[in-house]
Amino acid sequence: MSTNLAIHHERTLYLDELGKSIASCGADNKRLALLIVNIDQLWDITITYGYKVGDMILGQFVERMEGILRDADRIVQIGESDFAVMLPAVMNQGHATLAANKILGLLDEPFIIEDQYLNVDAKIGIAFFPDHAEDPELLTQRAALALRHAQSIGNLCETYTFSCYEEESAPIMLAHEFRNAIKSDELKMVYQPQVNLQEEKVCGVEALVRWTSPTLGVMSPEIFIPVAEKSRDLMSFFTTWTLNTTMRHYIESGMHANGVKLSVNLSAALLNDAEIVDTILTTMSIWGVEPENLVLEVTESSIMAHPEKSLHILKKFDDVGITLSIDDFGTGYSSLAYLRKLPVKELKIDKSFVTGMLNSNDDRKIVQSIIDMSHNFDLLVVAEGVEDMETLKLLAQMGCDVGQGYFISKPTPMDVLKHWMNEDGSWKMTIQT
């Protein structure tokens, strides 16, 4: 049994042996389960008593499994602390899993390394040839899937399902199309008006992003964007076009000459980037846009993720005259008098209270009380959520300062909105009667 355990780090050999172990296991018509085994707390034993004590650790678990798999059963370490284990001809899913609750069963009793009682837990995944794979690497693949998905959800072993494929692979694979989605030019900026409800005439744009996939059909920014932000190199890139792509469109449409801002918001992952100054910053240069035209939109829960750091970079912005707005205001965590503290000029109050105004008298009093409280801050506020002219009307009497929504219009290619809009730029339209 001993020679059959021993352990190979080259993961040519083990595919390699993985292979062969299918192969004959394909011959027979019989079935092979590939179980990757995870030792917890190894890396933290390591750092904190050395490799050495990792490696006894390790060597002892072997031993430990010496005695309860039968003498075709193979493991093989494959990474620092992950393990193989093939067992072929099994008949059912029920026997692998008790192979798996039997390992897991051999980490009850501690460790013992020199006179130190040391406790480790393990978090298997399994998956079988033929059900899941009949290739050596994806057989591989599907049974670390099926781990990772025991480690997200907390449970000790998983079986690969198409589930825990979904859930741990459709991220990166999102991530990829995302990134040709960009650089495929599949992604497209759209911009709503925001009516000065007192003037009542535009006043500016927020710019929004869409995607149409053509293998994913349309996704929506709730979706994608948190992928993005996940990675700091993917994020970058996006913004990179984003902030291009706006500026281009808003020097080219004239709307700066007319005095319309341009709002485009702030990913909560960029408010922990020290570069998106310099970024924004050089962007506006190369595109000539001044800081009074530019409003960035960030929202509370943004902002309160790492509250010292966000400051530190909303004031640089602040510094060069760039409007800040909070975006969704009503929905997180701070207050007003939070915000006394944030270089904030504007608020956006969130739509779901400007939508039931009309229908409900305690939404009616929140936006009274944000329009109220945010003028005695010398804050502008802005309601999204116009949907008819009814609430538009009654924004005005409020005294809110802007609107926006689908009744002014929904996000329109920058385009089709400057010629929508008149010839000087401001788009009037009656709004008291």
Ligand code: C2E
Second form
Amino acid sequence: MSTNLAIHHERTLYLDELGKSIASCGADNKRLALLIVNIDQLWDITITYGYKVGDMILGQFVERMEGILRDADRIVQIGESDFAVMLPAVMNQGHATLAANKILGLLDEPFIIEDQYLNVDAKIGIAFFPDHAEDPELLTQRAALALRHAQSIGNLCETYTFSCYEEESAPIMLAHEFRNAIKSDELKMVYQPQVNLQEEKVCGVEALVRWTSPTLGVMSPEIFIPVAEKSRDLMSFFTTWTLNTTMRHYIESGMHANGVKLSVNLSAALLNDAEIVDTILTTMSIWGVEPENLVLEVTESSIMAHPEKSLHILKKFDDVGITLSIDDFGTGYSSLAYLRKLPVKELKIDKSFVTGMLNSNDDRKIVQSIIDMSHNFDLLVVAEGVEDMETLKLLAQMGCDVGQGYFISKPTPMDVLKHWMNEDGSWKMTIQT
Ligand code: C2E
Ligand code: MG
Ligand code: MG
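Having seen the form predicted on its own, the form predicted together with this ligand:
Below is the whole assembly, all chains and molecules, this chain first.
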């Protein structure tokens, strides 16, 4: 029998057994608890002391469990370091938690193997028939999800709830959908103009991604980008797609010839990966984008996540003449002293301060301080989230260099935006100051 068949055979036996147990509990109107117990450091022990020692620990652990469980309870090994523990006819959910805690308590004492004292920890996920599932496969999946949830939040034991699904499975499914979306052309890039408030002229466009999924509907980048960031491979696939699409649109629009810059958002995860420098430089040379035409937007928090590595990467961009901009400025906690060390040339005031400016004196003072501070450090200051003429006028009076927001234009496909601008790339609207 091949290994695959052996695994399949074992799993079929386990599911058959669980199925029978469920059926008999169902017939008696009883509840069944399924515990999935995972031993944390078994692999560490196996690679350090050998399979034999690992197997002896498993054997002793099973003996300890048998010592505290009832005769009707069953233990089946379902993975390298996983056991399914079936507790038929449990009185209520509390009893199952009690049993789980007893099992965890069994690991307080070390295992003594060949004169060595070895300790392992475990985590447990619990699901109940009929509460969480009625068939053995789904019940096992739900108990396993509860286990994953326990592992990700750092608890020893978790019982399945819908939030286990939302927090553990939904992001995995979303990542799969997102990967397919890139392949099947569901992503679109839109562009939002940035206007120089003193010259009343479009000076840049920010590229923003849009995803309308046939099954999930309109998805916000604030939801799918953090999910994509969890997989280096997916992030790199997405980044290559965005950079190529955006630079092609930009060059084909001819905006570069009118002195309109292209701003691209860089995800936090990329600032921890030196490969991004090559990816961007290569894409620029493919499409003929000059460094002085490109602005890379990074957030304070993404830099602070890996300050040393980010600084190294940012310096490389600065060295070749690409402009670096701090996005959502004011929402993070970076100190001025630290910001001074970064090779940035632009600050974007977070939209929360800009939209609140007309009604809140505090917000207005924050915006004014950021403008003054930016100018003291010779930084260009951009206000995002300009939603009305009054805010725009006020920003111009306050000395802000550049404005961006729904009042000027919503993010729009490049071909539409091109018609919106004058031939010479100037902005049609005048600010009535
Ligand atoms: P961001 O870079 O700060 O982008 C500005 C966000 O504000 C955009 O949301 C934009 O549609 C929205 N916005 C523009 N004007 C206004 C306004 O007047 N009022 C209000 N309330 N909002 C306005 P969006 O497109 O949903 O993007 C959200 C965030 O997702 C972006 O924040 C950026 O961090 C990220 N993102 C978007 N597209 C991309 C992309 O292609 N790559 C990467 N890495 N991140 C992206
Ligand atoms: Mg941005
Ligand atoms: Mg922003």
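Since this is a predicted model, take the numbers as computed values, not measurements. Residue numbers count along the first chain shown, from 1. Just so we're on the same page, rigid core means the largest C-alpha set that superposes within 1.5 Å between forms.
Annotation: Cα of R142 displaced by at least 2 Å between these two forms, core superposition.
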